[in-house]
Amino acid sequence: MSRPVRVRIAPSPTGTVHLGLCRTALFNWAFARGHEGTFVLRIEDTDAGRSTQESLDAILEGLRWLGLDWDEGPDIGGPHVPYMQSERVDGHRATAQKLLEMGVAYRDFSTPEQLDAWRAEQEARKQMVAYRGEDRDLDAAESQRRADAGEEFALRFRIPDGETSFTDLVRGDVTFPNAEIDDWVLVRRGGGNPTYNFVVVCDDIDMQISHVLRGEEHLTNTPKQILLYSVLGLEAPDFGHLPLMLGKDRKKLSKRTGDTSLGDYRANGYPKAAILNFLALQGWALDGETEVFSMEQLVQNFEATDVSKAGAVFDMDKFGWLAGEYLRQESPAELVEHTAPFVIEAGLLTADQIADRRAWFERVVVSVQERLNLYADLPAWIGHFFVADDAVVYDPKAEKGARKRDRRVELLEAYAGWLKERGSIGDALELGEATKAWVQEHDAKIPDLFQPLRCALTGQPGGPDLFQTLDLLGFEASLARIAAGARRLA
């Protein structure tokens, strides 16, 4: 590349951290890391009425949790401080004054009422022409006189004739006729704040941003910003506009189709690696076939030019599957660490109890690992371990299946007697083989015992290995539950 790679994300601290922001951050981060570049975090907090410290903290903590570390930012500083946009306003105003003096900006004294009337006229005529202020060609001295007299104005950028073209890293060659671009506002009426389209260019110039990877919704802002670079005599960054994230119905993502915050996905127990992997698939692919890959592979292979221009379908089913794939790769220690908060929240065990029974708890978690998609799934799978032996809650499906077995009570009572004679559970694998032989000796079929037995032990219609469950429950608890089951299923 002809210039050092410097990319940025510039979120506004006005709400929760949504996955769209996380995907934009991920692609910028991967691009920077893959090109030995710099990843900058800048906060666009000029909307003082909506910006909150809580939202800023959530952005910093959420991106940090994902592992998307930045090289410059409001919390760590850097060579282009400050990284809070609200602290850069004096520079924005100085640049606005410079543009006015250059003649590429002008004061527009039109009132809001006049602008509303103009828009209404356009709608009535069914015209969509770009706005050109009545004061566009006002003599500079007269413009200054009216401003000095206290007349309110907005500062607008003077769009030139012709067209604006650029090569988008994602979409290829793009051209906008300048006749379709408004003389857009640089500084709001009445000495208000500079606008987004203006200050983002000022800040990108100051921070020497080389590439701008952002959402498709910003595409129409790009010609305005390129024209601003041009009048300042500066090279514009390379732009790449990422595809929209769509629901499976191919409509804009909504809460119903997955548009919720990063915090919600964390609270629901999605593995961090799965979130990153899934976000990477929202518009990009490693090789068209591999769906589970590491962040190292993403960094090594990511190029903005490989991002799809078509909308990315946010498939919740695929997200769940991917989460399960990552969860099942975890070591027992990792799985315990990640699921423990959900077990504690469910009231099954305290942190101290988990620590005291660590080896046993680890075995319990591993026993259902293949059945989990989310960390939050664990309490539902293991809740039966933490109820009184005579108070196991029977799932209706489990109880119905158990009651279909005519010899259920006879076999449960006989099996309990056989276990007592054994004196212990012993090895789970050996017990399973011995039990199958015992069933055959009693002229029964495997389901005749196994369905009522599982119902008595766990209350569930299915689950992990039955004899592993007996082992984890222990000898006395298993016998007590079998006895209770024989009574309840009679």
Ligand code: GLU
Second form
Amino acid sequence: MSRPVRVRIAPSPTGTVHLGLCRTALFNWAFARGHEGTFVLRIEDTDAGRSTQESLDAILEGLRWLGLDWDEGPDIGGPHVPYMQSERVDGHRATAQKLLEMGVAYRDFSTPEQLDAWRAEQEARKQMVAYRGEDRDLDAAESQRRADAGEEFALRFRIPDGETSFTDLVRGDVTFPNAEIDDWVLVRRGGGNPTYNFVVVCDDIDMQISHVLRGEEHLTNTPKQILLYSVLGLEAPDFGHLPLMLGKDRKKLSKRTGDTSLGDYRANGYPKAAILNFLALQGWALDGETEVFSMEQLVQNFEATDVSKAGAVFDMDKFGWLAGEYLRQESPAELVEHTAPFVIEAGLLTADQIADRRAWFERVVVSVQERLNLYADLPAWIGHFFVADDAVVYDPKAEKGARKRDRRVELLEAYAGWLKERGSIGDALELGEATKAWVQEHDAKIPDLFQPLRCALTGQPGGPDLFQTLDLLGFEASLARIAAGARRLA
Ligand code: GLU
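Next up, the form predicted in complex with the ligand in place of the form predicted alone?
Let's see the whole complex now, leading with the same chain.
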């Protein structure tokens, strides 16, 4: 296909920023960027009862935060303004009128009660057939007369006989017998709103959309939409339906099996690059092997035809692992920037205190970098730095390990004396070596000192290098903690 690549996402601003939307946005964005295309953001806000400004703001902010920049959209305009669907309704109504005049749509005067009765009858027969309105063959003049007389009607699409086939970029050839497709509603009864299936086509036509990549839940909408292009004599876009994102229970991802909104993952401290990488893996793979890849690699390699049609299982363990992979690649400055909000939120330091003690804070953060998966993991590792020296909280496992060492009190006291004589912590590396020699001289094993010492200093069963910790705590605090440990572990 030679037409220029123009793709879009068309979210409805009716809630939080769902990860499904983020993945759809990512794939459309990558496809556009990799094919010199245009990525359009259109907002489907015609459901006035459910659309909110707050949700719209969250979508714009969330996508921008992810770095999925769009070329045309409600905030930046473009050659096909407006990009808010609610502002395009006049055009939709004009197209509806045209479809009626062409005879491909008809007024259905059935009342809601009649429709209910029809549905009940279908259910009783246990044999659903597609809806064909009784008025579909009404004489045009009669139809007009009844409308003029004020009778309410829905405008329905007259589904032709035959079948509708298309080649889905993801799923391959797909065929729907038209006999299974309702004469669907274009414009709701009583001059109500045009429907999604109708206006999405109007807008995609107006915006010259070439490819529609969207969630699989829309697959059954596609034949309806294709038939509309067909009666208008227009080439339909290429469609690609992205596999459902499934929870571990292999049901559609929902709040039950994990967080579904982007905000939750941000609040839990997942690195942005990990979120993007993980979303890309929900239906796509670089080479079937490499799991950690950049957005540049995605853009260079993404083809909709490579997307898998099998449901993508959302593996939280893998997400956590991926988060750690990215977090550990960060520079000290990046790590400080990204973790600071979590440290502030945990009440460990204020922003000003972080600024005042920046060099120290950076070293603290880097000391545990290897042990973090999420930014939000940091406060638990470093919380001990911010408690009184005689009130370090001993993790039960750390304390149990320390108490197993029979010579714990004697060694802690002697070590404190030796440190005091040294007069300073000095170089952490050198202190570590000297300490090991000291342990040998005292006929002890390394864990005899190290386990009680770690418990006294941090209260944690494991953690970063002990001598780095001593260095970060400082001479006085270290001595105070060791003394308190000797008392508390007696
Ligand atoms: N508002 C629809 C959705 O968010 C758009 C679907 C489409 O891309 O056609 O699911």
